[in-house]
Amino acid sequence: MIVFVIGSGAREHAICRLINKSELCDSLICIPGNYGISKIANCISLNTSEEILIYCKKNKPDLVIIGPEKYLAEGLADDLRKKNIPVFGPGKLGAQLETSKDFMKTFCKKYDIATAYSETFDNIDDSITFINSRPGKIVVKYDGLAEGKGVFVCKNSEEAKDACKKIFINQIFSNNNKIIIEEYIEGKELSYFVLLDDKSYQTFSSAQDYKRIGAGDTGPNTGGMGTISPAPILNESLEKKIIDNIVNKSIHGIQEELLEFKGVLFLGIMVDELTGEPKLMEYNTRFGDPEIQSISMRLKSDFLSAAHSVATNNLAYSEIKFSDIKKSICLILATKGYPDDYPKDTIINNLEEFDQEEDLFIFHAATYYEEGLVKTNGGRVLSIVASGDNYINCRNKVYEIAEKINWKEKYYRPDIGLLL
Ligand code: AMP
Ligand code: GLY
């Protein structure tokens, strides 16, 4: 098969590694890819949906896997399908589950999916009246895509009003002036994955993401500073509740609304500390980054076969298997300063020293190669992932590598893999 993977992050590096391992793969192209990915795939430097569509029409891949939500929101999957190109990733309609919080909340209400209570507002006055009626902790969410910055978990009404002002008055996102205000839920989070096509679904394991920048879960939220897979809090009874109260109802809703979802549904779940019940915090309509980096290291079956079966509505016949015993841990190396300002074009000196092994892999996100040097051009730069039969060994391995990497500007959390 000729396979195209769209995207340039460590998530796409993890996907490319799985595809590259498959005997079904004859040729792998990543658009645009990055320096790390270029070692296992041909990287083609195109960025817009329009350019990618033209390239795909000309080269007729057997499968396109779309990594980032941006392209899904723009309808790239729809455009490719119109040209009879099999795609892993939902069209614009399905992507709304991620791109609009209001759409997601309305969908949850309609299909009785367990989620936090919320109301939607399109102006500041009504938002403030609602906030005044519910003192204490509360969550304000911008309706659209905001690169992880659209959620304000507020300690009190003042903070919540301030968040509303930022959105409605200062218009920090865009002029789509819609928000949802949601009850605050205290609990532990996990990321749960499901592959689906129009006819069936299969679960695709879980992970726990360490979202904040600092040790002990302190400081601002980031895109994710590490993951541990499978999610340690997931046991049989919790998984049954997730399937019964969230997954099955979501799939039913997707079919009823004719969303024609072929891809991966990523459920961001909070397990309510008071009741033990799982509640859906968000849908994402693509793989999580850094979740897939750790999950992918535990997959035993052929990913390309599964992804192609999703794209061609044959998922029911695909066998997806994860190792029963393997755990894995992903540690993110970021540029010091992230998620605020950080330097670019810094040099990582000794990356070539580390061999990629079956149980140890360094995925690249923001690296490029210039004049014999590996340089950085982003915040989250490397994902070091180790897998093994227990979390402690994985933790020791990723931290051993992190220490050895000779990069003056590196930053990483010291507590990935320690249970929160
Ligand atoms: P979301 O993008 O909706 O998943 O929100 C980003 C993060 O904000 C989540 O991972 C949670 O840590 C936090 N969060 C979102 N909604 C709530 C809520 N209702 N209660 C408590 N924390 C929340
Ligand atoms: N790790 C969270 C995300 O990919 O959105």
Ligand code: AMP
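Since the model is a prediction, treat every value here as computed from it, not as a measurement. Heads up, when I say rigid core I mean the largest set of C-alphas that superpose within 1.5 Å between the two forms. Residue numbers count along the first chain shown, from 1. First, how it differs from the form predicted alone.
Once the cores line up, the CA of residue 124 ends up 2 angstroms or more apart between the two forms.
In the core-superposed comparison between the two forms, the C-alpha atom of residue 212 has shifted by less than 2 angstroms.
Residue 164 shows a C-alpha shift of 2 Å or greater between the two forms [criterion: core-superposed Cα displacement of 2 Å].
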Contents of the next structure:
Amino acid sequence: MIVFVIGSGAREHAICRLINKSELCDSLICIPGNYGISKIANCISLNTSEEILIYCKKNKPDLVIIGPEKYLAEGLADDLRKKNIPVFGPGKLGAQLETSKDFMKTFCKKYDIATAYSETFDNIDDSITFINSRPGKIVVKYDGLAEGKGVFVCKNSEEAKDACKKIFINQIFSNNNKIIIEEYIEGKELSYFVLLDDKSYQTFSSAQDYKRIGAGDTGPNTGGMGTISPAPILNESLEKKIIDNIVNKSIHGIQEELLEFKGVLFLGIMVDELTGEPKLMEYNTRFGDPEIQSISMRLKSDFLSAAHSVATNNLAYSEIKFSDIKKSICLILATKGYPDDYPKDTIINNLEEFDQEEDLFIFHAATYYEEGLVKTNGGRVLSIVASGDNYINCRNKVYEIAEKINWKEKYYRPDIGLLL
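After the form predicted together with ligand AMP, can we look at the form predicted alone?
Excluded here are partners and other molecules; the one chain stands alone.
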């Protein structure tokens, strides 16, 4: 099978690693990829949906897996399917569950999916009036894509107003001036994944993400500074509630709305500490980064077989198995200064010293190779993932490697997996 993976991050590195392990894979190409991915796949430097579509039409892959939400939002999956190329990833309409918070909230209301109360605003004056009517903690969300940085968890009204000013006046994301202001729910988060095609779905494990930049969940939101899998709070009773009240209703809505959706649905869930009930905070329509890095280390079955079955509407016949005992922890190494200003082209000196193993792997996100040196070109740069029989051993392994990596500009949270 000829497989193309679209993307350049640690998420795509994790996907490529799983595909590379499959006996079904004859050829693996990643577009555009990165230095770490180049060790296991042929990397082709293309960046636009148009370039990728032309390349796929010419080379006729048996499967295309789209990693980043950007390409899904642009409708790349739709365009590929029109050329009879099997794709793992939803069409443009299905991707709106992630690309528009307002669309997501309307969808949840229509199909009775439990979520936090919210209102949508397209100007700063009405936003501030609403904030003044609801003092205390509150959440401000940018409506469009923001690479995981569009959610502001605000301690008070002043922080909420400041978030609104950043979006409406400073236009830190774009001139798409629409926000959602949402009630703050105290509780614990988890990420829950479901593979689905037009006819059926299968669950694809869980993780807990650490979104804030600083220890103790302080500072601004990021794309994620680490994960643990499976989510420690997920038990049989909670999972049943998630499936009955969120998963099944979401899939019913997708089918009723005739949304083209052959891919993965990522449910960001908050478990309300007052009621114990799960509430949907967001959909993502692709694998989470860094969630998939930790989840992938626990997968026992053939990922390529499952992904191809999704793309060809045969998911019901696929067998997906995770280890019953394996745990895993992912620690993100970022460039100092992320998620704000940070230097690029910094040098990581000793990555070649670390062997990639079945239970320990370093996934690359923002790396390239130049003149014999591994260099960085982004904020989140490496994902160190360890798997084992318990979280403590996994945690010890990832922090041991983090300490040994010789990179002057590295930063990582000290508390991933600390309090379980």
